[in-house]
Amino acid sequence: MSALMQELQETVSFIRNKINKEVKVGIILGSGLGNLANDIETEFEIPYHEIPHFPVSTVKGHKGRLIFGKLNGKDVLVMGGRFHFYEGYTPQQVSYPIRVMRLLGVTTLLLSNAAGGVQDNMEVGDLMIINDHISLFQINPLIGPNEEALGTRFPDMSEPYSKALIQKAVSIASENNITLKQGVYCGVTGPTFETRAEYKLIHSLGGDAVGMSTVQETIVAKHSGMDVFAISVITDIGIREEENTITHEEVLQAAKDAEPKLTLLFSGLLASL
């Protein structure tokens, strides 16, 4: 047995001692979106530092706990905070929790993040469904030996984000008068926010939003055979604000303000599964 499979087995065994049933839906809450966890009927939660082989979140706005409970009557496994390459973790460590979720039975993964808007028609507070991504600026987490037990060597990425889940989200938003945008998310390493020249480059490549997460998680989720839905809260508009500067505190506040709409969307998606 490889070192990775041994670690995964130890992590999964530890969590299974807390939960005696499979969970089909996993959720990862991004920057400033951790309060969505307050709407979950929590059965148990575990701080990341107590879970064998789990990284520990170091970013403000990420509480760092694994939560099991119910949201809108459905069992969910929720990460209250994620991990990032810029924290010093490898892409494999960043995506390790996705492996754990899949081995615990998760087949549908819902992701959220805070992102910078790249298109001119975006405003702070917009919600953008991710319908594709650009991963060229991040290191692929599948580089290295492939574990055939986890997924194929060359996974297809023609539909990284489930069209069926996107369609459901659009319907839920329409029924609740929530305006949604759709677009391409460009993943970068961070931790610096983008320069104006980088915003222009991403725009020219077809990116609609840019952020420092999500892409590596999605790649591993697809490698594992999961259906993925992801949505960005647009927390700053870097490409057209010639005099502004961006702070993490402003990003957190914009994400927090959008949280009620995001909670409604995720709850509706769960109800439809």
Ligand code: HPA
The other form holds:
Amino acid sequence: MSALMQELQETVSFIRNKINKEVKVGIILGSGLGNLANDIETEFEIPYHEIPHFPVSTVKGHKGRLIFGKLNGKDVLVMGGRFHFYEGYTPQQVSYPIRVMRLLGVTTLLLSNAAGGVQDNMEVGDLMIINDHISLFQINPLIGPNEEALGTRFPDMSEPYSKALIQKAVSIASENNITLKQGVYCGVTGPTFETRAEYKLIHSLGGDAVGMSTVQETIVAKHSGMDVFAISVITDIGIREEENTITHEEVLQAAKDAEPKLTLLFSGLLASL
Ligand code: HPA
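One more: the block was the form predicted alone; return the form predicted in complex with the named molecule.
Full assembly next; the chain just shown is listed first.
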């Protein structure tokens, strides 16, 4: 067995000792979007540093714990805080928890993130369903020997984000008077926010939002055959901020303000699965 499979099995059996059932839905909460965890009837919660082979999150606003419980009556495994390439983790470490989730039985992955708005008419606080992505220098996490037990060497990426889940989210949003945008998420490495020239480049490439996460996680989720739904909370409009600078605090605040809409959407999606 490869070293990766060995490690995965150790992580999975550690978590399995605490959950004695299959869990079908996994959620990853982005920067400033951790409050959804408060709505979960928690059965158990494990800080990342106690989980064998799990990386440890270092960013402010990321609590770094794995939560298992019920949201809207459905079992869910939630990562409160994710791992980013800019923290110094390898792309394989960033996406390690996705593989763990898959081996625990997760087949649907809901992702959230904070992102910069690039699309025309975008406003801070908007929610944007990600309907496709462009990896701008985010290293592909599948580089290296392929783990056949997990997925194929050359995964198809024609529908990285499930059209069926997008449709469901659109109808949940309209029932609840939540306005949603849709668009292409550009994944960058960070940790710098973009220069004005880079925001313009992303706009001209067809990017509608830009952020430092999600793409590597989605790639690994698709590799292992999961359905993915991802949504960005637009926390700043770098492309238009002629005089303003962007700060991490501003990003966290805008994410926090928009968070209730996101919780509603995720719990609606969960109930529909
Ligand atoms: N750029 C990249 N990542 C981000 C941004 C941004 O403007 N806002 C929040 N995350």
